[in-house]
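There is one chain below, alone, in structure tokens, taken in the form predicted on its own.
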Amino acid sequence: MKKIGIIGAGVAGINSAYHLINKGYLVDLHESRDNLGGRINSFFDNKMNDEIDNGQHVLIGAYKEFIKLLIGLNTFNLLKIQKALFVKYYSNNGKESQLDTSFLYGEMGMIIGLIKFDFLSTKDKINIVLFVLKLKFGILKSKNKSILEVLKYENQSDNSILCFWEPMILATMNTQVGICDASLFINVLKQGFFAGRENAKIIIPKVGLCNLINPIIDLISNNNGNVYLKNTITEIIQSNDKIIIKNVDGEEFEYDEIIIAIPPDRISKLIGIEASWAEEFEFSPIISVYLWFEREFLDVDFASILGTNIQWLFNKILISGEMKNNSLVSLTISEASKLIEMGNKEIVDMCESELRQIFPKLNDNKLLHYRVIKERNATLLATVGIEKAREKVKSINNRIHFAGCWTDTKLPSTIEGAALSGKIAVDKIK
């Protein structure tokens, strides 16, 4: 029986471990941090006694691989799942509307939702429907183009890009519309938002993200494997028939094959010239802001905010189902490169001002506490041509394999992309 070592306990590494165990391999999982999850993890805010995430993560029904993992870990019940795609929109000018696709199944549900969406003109709606039809029949030309180029070519107005397309692009791609790879985003549309009710619906964890994935520890242990936390791997040695990895203390671990599921900037230090492709990747930041107010002011789970620096607003109390006197909201600022150097208090003041402009219920609602979380390398920067760089990521000597949302999954840098990469890596082990 082969023994496989996994370096990195993010979603990619965890899903690799899950699939390896199901195939009967012995598995060790190595993680430099003291907790699992990589870029999806949670911790307690001691002042307010609330568990919060390092950033708000949202799934859609099309996340089949990650959902399979949660079902296998018996944590699928910790998700709040829409019956059909429903998004509330608020504008900085006080206008509000909603995209409700629950009237019919399939593309017709989306079309009826668009017809009722007040932020779009009749002409905008017609052109979006035509775009969806071209998408369905596979006649959109997107190769080596930015999504902005494709949208403009397909007669999408500035207003429809701002109100409809851009929130979706930033949420899934975390890349500016003008430089975002069109082919990747079109894959998202095909597999997700325009692939029927089940695939398009929004799914939000009701608990801290660590609660979704921590059961992997017992699964590995119960199958004669080990989970090593706070174990930084600094060297990889290839012998004739084994792979030896060393940690920072010089301790050695021997495996038949390994999967490396860490960011590419760390891979080049481990592998050296054989992984020179790792230097080609760039990443994009996300800022998450948690605000505790005296009283509740939002009556939906989440909302898209238009015309502000904030793009998405999540009602953490309503999502969790907990009964509390105060309000806790999570704000997401995607592709935050222009704001990442701002001070935390400056970011909070900006966000609070924008919220108070939109929601009158905040006028006499005191801000009690805040947390700002900056993920400088949150996701892959999905620029035009990024797929060429991803295609260079190959196994080394058929014994060293790579996983991560930045590898060649044909998906953007999402939880699903990370989960799928873990399965792809496992499939290379024979």
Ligand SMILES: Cc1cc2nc3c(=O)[nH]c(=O)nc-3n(C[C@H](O)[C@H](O)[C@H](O)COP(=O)(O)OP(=O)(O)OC[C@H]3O[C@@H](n4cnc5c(N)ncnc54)[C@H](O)[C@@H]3O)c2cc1C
Second form
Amino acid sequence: MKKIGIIGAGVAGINSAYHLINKGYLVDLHESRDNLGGRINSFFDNKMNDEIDNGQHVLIGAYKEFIKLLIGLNTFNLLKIQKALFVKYYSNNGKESQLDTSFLYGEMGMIIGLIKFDFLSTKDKINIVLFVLKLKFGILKSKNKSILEVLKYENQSDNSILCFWEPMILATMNTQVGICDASLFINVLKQGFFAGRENAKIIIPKVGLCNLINPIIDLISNNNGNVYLKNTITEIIQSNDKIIIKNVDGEEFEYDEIIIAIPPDRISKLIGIEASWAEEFEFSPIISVYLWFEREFLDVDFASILGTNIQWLFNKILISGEMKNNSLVSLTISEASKLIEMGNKEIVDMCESELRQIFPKLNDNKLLHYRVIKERNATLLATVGIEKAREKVKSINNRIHFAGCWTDTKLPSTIEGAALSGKIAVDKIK
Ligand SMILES: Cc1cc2nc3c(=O)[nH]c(=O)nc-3n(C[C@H](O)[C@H](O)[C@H](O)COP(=O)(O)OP(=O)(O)OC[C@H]3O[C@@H](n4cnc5c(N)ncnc54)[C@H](O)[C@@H]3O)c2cc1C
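Please give the corresponding structure for the form predicted in complex with the named molecule, as opposed to the form predicted on its own shown earlier.
So here's everything in the complex, that chain up top.
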């Protein structure tokens, strides 16, 4: 039986481990940090005694690979799943509306939802429907184009870009509309938001993210493998028929094949010239702000916020189903490169004032506590042409394989992309 070493215990490494075990391989998982999850992570805020994430993560029904993993780990029940796509929208000029696709199944649900969505003019709605029809028939021209170029070419107005397309693009691609690879986003639409009710619905974890994946530890050890935490791998040696990996203390581990499931900037240090493609990838930041207010002020799980720096708001107490007097909201600012150097207090003041403008109910509701989390390398920057760089990532000598949300999955740099990359890497091991 082959013994496989996995370096990196993010979603890609974890899903690799899951598939390898199911195929009967012996598996070790090596992780730098003292916990699993990588960019899906959670920890306790001691002051308020709440478990919070390194940033809100949203899944959609199309996340088949990640959902299969959670079913396998018995944590699928920790997700809150919509019946159909429903998004509440608030804007900074006091308007609110909703995109409710629950009236009918299939694309008709989306079309009826759009018709009732107040932020768009009739002309905007017709043009979106025409766009969706072209998408369905595969006649949108997107190769080597930015999504903004495609949207403009397809007569999408500035208003529909601002209110409808941009929130979706920033949430899924974490890249500005003007530089974002159109083909990659069109895949998201085809497989997700415009692929029927089951695929489009939003799924949100009810618990801290680590709880979703921690059972992999027992699964690995029950199958005679080891999980090595606080174990940074610094060297890879290819011998005749084995791969030896060395950790920072010089300790060696020997495998038949390995899967490297770490971000590309770390790969250069491990592999060098054979992975010169690693230099071609850039990442994009996300800022997450957690605000604890004295009282609840929202009656929806989450909302898109238009015309502000805040893009999405999540009502953590309602999502978790916990009974608490106070409110806890998490705010997401994607593609946050312009704000990333701002001080935490400045960011909180900005977000608090934007929220108070949108929700007058908040005016006598005191802010009790805050946390700001800046993830500088949150996701791959999905610029035009990124797919060409991803295609260069190939196994070395059929024994060193790569996984990670940045590898060639035809999906954006997401949880599902990471999970799928793990499966693709495992399929290369024969
Ligand atoms: C704030 C934020 C919000 C996000 N929101 C969403 C969302 O809503 N929906 C969505 O689908 N995706 C979202 N993402 C993206 C998603 O989290 C990532 O795409 C995914 O988790 C990446 O998984 P990965 O396994 O490819 O990489 P990582 O999670 O980065 O895992 C790599 C692991 O390798 C370890 N490592 C690195 N070097 C070494 C070494 N030398 N030796 C041993 N271990 C090493 C790291 O510590 C890490 O644990 C978000 C990301 C962030 C940061």
